[in-house]
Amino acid sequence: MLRQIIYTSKVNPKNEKACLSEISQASAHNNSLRNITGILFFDGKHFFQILEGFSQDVEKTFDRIKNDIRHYEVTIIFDAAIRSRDFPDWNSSMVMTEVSEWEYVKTFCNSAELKSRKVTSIINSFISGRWNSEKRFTKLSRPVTNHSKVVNLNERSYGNFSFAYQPIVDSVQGNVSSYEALLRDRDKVFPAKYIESLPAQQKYHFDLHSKEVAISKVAPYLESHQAVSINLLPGAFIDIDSAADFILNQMSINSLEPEQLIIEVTESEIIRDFQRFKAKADALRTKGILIAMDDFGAGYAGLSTLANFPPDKIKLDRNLVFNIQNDGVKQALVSAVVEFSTKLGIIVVAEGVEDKEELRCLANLGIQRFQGYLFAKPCYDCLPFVTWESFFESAV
């Protein structure tokens, strides 16, 4: 089976320029021994290489490349089986990109008789700078606030259940923008089996009315710029006529401003009656309450949902965030989400950030709000301490 891997990386600044010719020659020699074909670009800072050949040979070659200290931040853009080689007569000689972008791509593709539109498009994206991950990560614009203490909440519960709270941090403002309330049982885990065992109507009633506890526990401790995020299944909107009134009443009882309450609609359930759901959600939005789309990229919502009901906030699922610094496909997807969200005024939050390199990459893609263990784990019946040092270390 033929396989093709396309990746980018950054040249190690300690490399002498003289080493580049050695890299090119060694690449061509090693690839020739394993019948690996492809092409290697270098634009002065970044490498871009296409490897193609029999799967096992390509994998061994790429494993060796990943461990080469002459470059770093190796990011896979494409890795899949292919029908035929795009570069049957090329053994990855290095090409310097010193002419204009479009002229260069046209000249190269014609000279190589390159027929794959996909590969041509990816090459053009590199030449035009779309895969050049220059560091745009900036330090906080002002001193960090409300990060130095753990706040213990009252022990009020909803039957056998209570809530853990996890902060969402704003890297530009330098503060905690909101706290997500996460349902937990007495063992401090999400009671998935219990919820799934409930009949639909009872499940939605439990989902909605438990949020009375979630809101009341944290409301007295929110600062004016902070909000509490609660999760609701779409069915709670659709099947319970009083859902919107219940939420508005909780806002009033707890003396919250509308912007201090965020409804996170989970993607894990299909929205059965979209028009009814939209009407209920719009009733809350007209009062100033924000609607967020939770776990975006992991559930049922797609582009059609965004087109018909753009939320106020999108929370990227952990699966899109994990190891994003080494995954070009995820980077392209997240970059596209950030681009259209920016145009529509939608806030983007990256969930499940656990690694400093993930944080750096996400910030480079334009995200400024983060949630995850890197900053704070969910804290049962309390507001946790936030570890801002991780942010500063990634920002240098």
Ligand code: C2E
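So that the term is clear: the rigid core is the largest set of C-alpha atoms that superpose within 1.5 Å between two forms. Small disclaimer: the values here were computed from a predicted structure and weren't measured. Positions refer to the first chain, counted from 1. What changes on going to the form predicted in complex with the named molecule:
- Annotation: Cα of D57 displaced by at least 2 Å between the two forms, core superposition.
- Once the rigid core is used as the reference frame, the Cα position of K356 differs between the two forms by less than 2 Å.
- For F42, a C-alpha deviation of 2 angstroms or more is recorded between the two forms after rigid-core alignment.
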Given for the second form:
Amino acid sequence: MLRQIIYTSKVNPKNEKACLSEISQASAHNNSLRNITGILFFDGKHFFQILEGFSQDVEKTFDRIKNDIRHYEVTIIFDAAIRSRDFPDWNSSMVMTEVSEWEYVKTFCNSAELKSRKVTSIINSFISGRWNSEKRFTKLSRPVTNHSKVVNLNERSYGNFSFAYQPIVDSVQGNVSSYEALLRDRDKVFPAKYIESLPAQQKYHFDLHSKEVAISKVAPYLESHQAVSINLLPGAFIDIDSAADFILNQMSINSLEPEQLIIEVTESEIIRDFQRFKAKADALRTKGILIAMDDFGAGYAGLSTLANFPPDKIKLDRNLVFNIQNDGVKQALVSAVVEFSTKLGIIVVAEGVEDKEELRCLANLGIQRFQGYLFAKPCYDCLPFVTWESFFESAV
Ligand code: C2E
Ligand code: MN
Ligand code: MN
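Now show the form predicted in complex with the named molecule, given that the preceding structure was the form predicted on its own.
So here's everything in the complex, that chain up top.
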């Protein structure tokens, strides 16, 4: 199994520049022996390293690194199974960067060479100094894609059920980054009572299998940078052994990459059976599927769940978003989540954004992705029209 560890550390002040090339050469040598690939940055004070390879090799390498007295405060920011290497060709050649090489690294990080958005955003965060809690800002730019008309989807249903779609918009890219599929009955409402009435196994089966329709409806309209987000009860992939294969198969039938699927699970459900959840979720991630923590801040043990299971995406609950412009506590909380997520390469989405004041405040706190009535309401069997105007009107 392939594994990736990303950590930062501080250089021991006793180590002057002279040893840096020594560190670089020694690590390049050791890494090529164990077939470890990755990259190493140094900004004058901090090291930032990505190591990837077979699990045991990465572990051994990292053990050695941890005990190296030339640095301290070794802080892991990512440690998980991965689907493929981000730096397959960066075997022994590592980049040692000082301020003079900054521009080169920036160019490298913006290049197409880096496929993983997560790693790119972690590196960008290090390079731009956001690492050190420096000021962030969100630029509200003009949309590059014009999603200005309603797209009607095919009328396939799953029994009596179908889906409404709601876009998640990216204010910096100026486009729709994903569509969330929301289950609907014939009356176009979420069938909460029906789902509750089903015995557990039937409920999980229904939840999982209905996603065949959720994915296939939207698939023909997804651009390669866009994803579809589905909601699942964790039971749907914890209790059904074939769930991962089922989902991957649906993606492949619809000519989508696994990376174009996001599974949203709510925090309350994650903590119910945490160990099993983590194992199954990691298995899905290894295949490239992203996991989002839905309804974050809706009233559970938020931070400890995050520490035990950092997701790929956090969706801030409408509770945190509502009237945030007038609420210092909410602002401080959201600001902390943004800080945390920036460092860990987690994408943050603000859900349920209904008015421009909320948007302006969230954007100033560093949020870049939004979902809510302000942009588009969920559209039954269709992809809705997006109201972009709010971005420009609330730009500061
Ligand atoms: P959710 O995943 O948090 O979905 C967002 C909910 O917020 C949706 O309600 C959406 O209509 C609503 N919403 C979106 N923008 C706004 C806004 O600006 N203001 C307000 N007040 N609300 C907004 P919906 O569709 O009724 O879904 C309710 C919940 O049902 C979802 O919450 C999700 O947890 C669950 N759900 C939906 N589809 C599925 C599914 O296929 N499987 C499972 N297991 N759960 C689902
Ligand atoms: Mn959701
Ligand atoms: Mn939600």
